[in-house]
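Have a look below at one chain only, the form predicted on its own, in structure tokens format.
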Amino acid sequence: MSVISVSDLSVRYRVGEQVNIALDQVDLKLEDGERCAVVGRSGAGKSTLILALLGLLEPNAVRAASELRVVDCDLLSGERIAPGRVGVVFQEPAQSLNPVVRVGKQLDQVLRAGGVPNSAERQRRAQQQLSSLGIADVATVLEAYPHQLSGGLAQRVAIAMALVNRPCLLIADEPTAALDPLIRASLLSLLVKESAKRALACLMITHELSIARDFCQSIAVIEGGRIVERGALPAVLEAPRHAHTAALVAADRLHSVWGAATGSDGAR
């Protein structure tokens, strides 16, 4: 079943007398328990592109569209998502996380929204997701605030606040571009468990073919806010067929043999 079915999605900004067109016909697919990594520059559309999908565009965005349906939920007639339906990740965790409300409490306000009452089941939950996020001591992380964690144990909290209401789609969006590379592919890791341990969808925006190798099994090539390849990773890497792929291939093989050449670790 697609959790997210997308056809000829255009999406214009008007400012002015000009208008800015950021989506052009845009078709995308996304099936239970797939990982796909939408991969393009800055300016390419990725980010319009997660807004048109949690139906958060501004008001000044004039959208078209054959179809927009994201977890059985037709866009495009109105309707809204249902709070814990899709989870979604930021690359900076101070975009999900009060920085005045400690961990525990925000937990607790996420899985009241997503519909779970009972109080007892609420904190039961929020310490499970947090051990199963290689957290050891979820104790004193619930009674943190954000500012008082790492950048990595920050991020993981966000992760845990996105997957706490056992959504059926996570959107990440480079969701560990400002982590260091351990800490980086640790997440990754992590992420890749809890997607196949719940048959999880993942949308994951990144401009990092290495980050779509670890963690994607398709990927969607994004240029000039038009999708202009889609696959399966392998094949797409080993043969891309549009140039803007092939020169995105071509980047990131120069990147691994100058870091194999100078000791680096690869860390964009």
The other form holds:
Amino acid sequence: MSVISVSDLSVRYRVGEQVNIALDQVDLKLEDGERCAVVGRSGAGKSTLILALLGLLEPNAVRAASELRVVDCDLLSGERIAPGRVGVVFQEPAQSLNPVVRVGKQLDQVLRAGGVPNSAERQRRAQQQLSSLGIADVATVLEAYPHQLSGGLAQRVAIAMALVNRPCLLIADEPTAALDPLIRASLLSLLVKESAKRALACLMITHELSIARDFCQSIAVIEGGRIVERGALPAVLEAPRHAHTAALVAADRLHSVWGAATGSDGAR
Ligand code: ADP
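The block above covers the form predicted on its own; next, return the form predicted together with adenosine-5'-diphosphate.
Entire complex below, previous chain first.
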């Protein structure tokens, strides 16, 4: 079954007299349990794609499509995605967490919105979700405000908020870009483990092909608002068919060589 089914999606932004074409006739399918990386340079249309999939485009966006279905919800006919069906993780935990509410309370609110009526059950689910993401001192984290957590811990909490309602789709926008490389690697492996355990489909925006390779089974390369290449990993990166994919692979190789020569971690 497809958790994302998009055909012919175009999005234009009106800015005064000007019109920016952000997406141009995009087709995209994501199957149950599939983890797909969306890769492309800045301005290619990645964020617009995510916003369109979540039904959260800005008011100055004009959308057209022949199909736009996300987890059984037909966005073209005005349906809204039910709370908890799709988990979303952004680059910065601050984009997901409320700074003035304790973590435990935030998880409780998310679970309540997701339809868990029993308070003891919500507490159990929150604790279980945090510990399955490798958080040792769950009680302290539940009592903490987001600013009291390190960046890596805060991002784990943001991921817990995205997963706690057991969504069938996770949309992640560069979820580890703001973290240092060691924390990034451990968080990504936890995400892989969690998504494999639950057969969770995942659409992950990333600039880094190494993350796509390690985390995803497939890739969609986006350029100028169009998906120019879509296929299985690592096959697409080993034998790119589109010039833009080949350019990304070449840039990534150069970057790795540079990183090895200078001892830098290669974080962009
Ligand atoms: P990416 O996430 O790949 O960097 P975006 O989806 O943010 O790309 O942007 C795609 C194009 O749409 C760019 O040309 C960008 O300037 C334009 N754009 C994005 N958001 C807006 C907006 N709210 N208003 C006007 N133009 C926008």
